[in-house]
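The data below hold one chain only, encoded as structure tokens and taken in the form predicted alone.
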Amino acid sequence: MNKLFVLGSINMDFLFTIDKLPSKGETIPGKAFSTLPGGKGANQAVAAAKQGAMTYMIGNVGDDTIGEELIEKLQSYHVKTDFIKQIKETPSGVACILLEGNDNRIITNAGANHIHEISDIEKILNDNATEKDILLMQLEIPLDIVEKAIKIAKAKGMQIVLNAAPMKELDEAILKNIDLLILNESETKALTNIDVDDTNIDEAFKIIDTLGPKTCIITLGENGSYYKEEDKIIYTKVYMSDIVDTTGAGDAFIGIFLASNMLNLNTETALKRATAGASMTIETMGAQNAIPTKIMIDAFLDREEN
């Protein structure tokens, strides 16, 4: 089976359910605190591990009780841990997450996730990966990470996969050698200077073109998603669904399609069970325990369509 790599960040989410945000100053009890696992990079792991894919974290967490907290969940979702390291005196990366109706607003401190050695990522490809296989990043890590470990995986023959999120200044050297860009509305925005619609989709797919990257999705939220490679665009609609969380349904929507791509289904389908997995994860409080499982996103579509 073709391997899915995840370079990326590995957080401890703390959840505080809100009704309204505090004014400077100002103390405000709330209604609900959990924490639960999070990050970009662990998110999106997930999702491709709940599919079946084989998918392995590369990443790091502190010497803390965070950390061992957070390798044992990832192990719990069947995501290969092996490359995860647990760096000494630095604390687990975390994320503050403010839920306020149906919106919410993120403070995160990286912690061991800015602590990378090229070195040690360059031995992980070279000895586990293949051309066969994908190299999935955010850029919730440091930018320089990012660009050398494309260079790295292309030299492999790898396909090369970017969330760019959240977005960052991207030069052409990490854009050209791209192979699947994924961007959400303010994304694009930052990309092409464009407030992205359906009426304008083709301008900026145009755009994006120019800067490198074979193939684009931009998801558009309730507005569903925009896939573009050559000359074909696939649009896909959302499924309707009662809102409760919206953290980590862009993750759920990348890893579940990545991983449905790797278990060989048409783009229409992957797309399709995407949307699905994503919309499924809003109706649940958090982001790992809230991405449905293969078996899950089956139930879900039999339903709609039958």
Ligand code: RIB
Contents of the next structure:
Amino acid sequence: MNKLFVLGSINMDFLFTIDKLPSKGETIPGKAFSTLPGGKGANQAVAAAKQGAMTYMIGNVGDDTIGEELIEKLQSYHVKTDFIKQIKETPSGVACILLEGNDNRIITNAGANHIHEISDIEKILNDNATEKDILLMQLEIPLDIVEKAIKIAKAKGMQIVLNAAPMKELDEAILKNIDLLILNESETKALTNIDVDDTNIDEAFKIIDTLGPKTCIITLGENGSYYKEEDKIIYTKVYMSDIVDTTGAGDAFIGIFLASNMLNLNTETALKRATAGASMTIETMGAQNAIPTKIMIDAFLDREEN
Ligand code: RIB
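Having displayed the form predicted alone, please output the structure of the form predicted in complex with the named molecule.
Entire complex below, previous chain first.
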């Protein structure tokens, strides 16, 4: 079976449900609080593993109890954790997530996510990856590591997928080597300067084409997603869902889409399953725990389509 290597962040999420954001100098009581595993990299790895894809997480946690718990959780979702390092005298990555109505606001502290040795990543990929495998990254780890990892993966002939979240300034050396770039609305705006919607999606794709990525997906939240490959654009509409917490929905989409591709489903089906999975993730508090398994998505689509 082909392998998915996810090089990215692993966080513990501290989720506060609030009525309204506090003003300057104000203290407010939260309505609810949960501590749940997250991190864009780890969430995407969990989403893929829950579909049955062979998924390896490459990342770092601190040498604290949070780090232990984050690794155990990933293992419970069948993500392979052999390439996760516990960094001494360093805290694990954390995220403070404020849930206000249907919106979330996230503040992260990178901790161990910012400590990477490119020689470790090179050894992992050289010893374990082949040209049939995928390297998936986000931007919650240092940009120079992303750039160097792309070079290593490229030399091995791997497929390179980048979810440019949170957006950073990306130069040509990165963009020209990306096989699949995945962006949301604000990331598309940062890259193309277009406030993207269904009327100007072509324009955004044209600009992205000139930057290098071979294929691109733009997700527009409740307005669905657009997939572009050569001259083909596929639109996928979202399924109705009762919003509890949108954290991790984008990550669910990415992991499920890639895993469905790896399991030889066609692009339309992979997009539909990814969209269903994201809609289902929104209905439960948290990220990794809320992402559905393959069987859950099968059942959801059966209900939706019959
Ligand atoms: O994409 C959602 C994730 O972003 C959260 O789980 C949080 O940890 C931040 O990394």
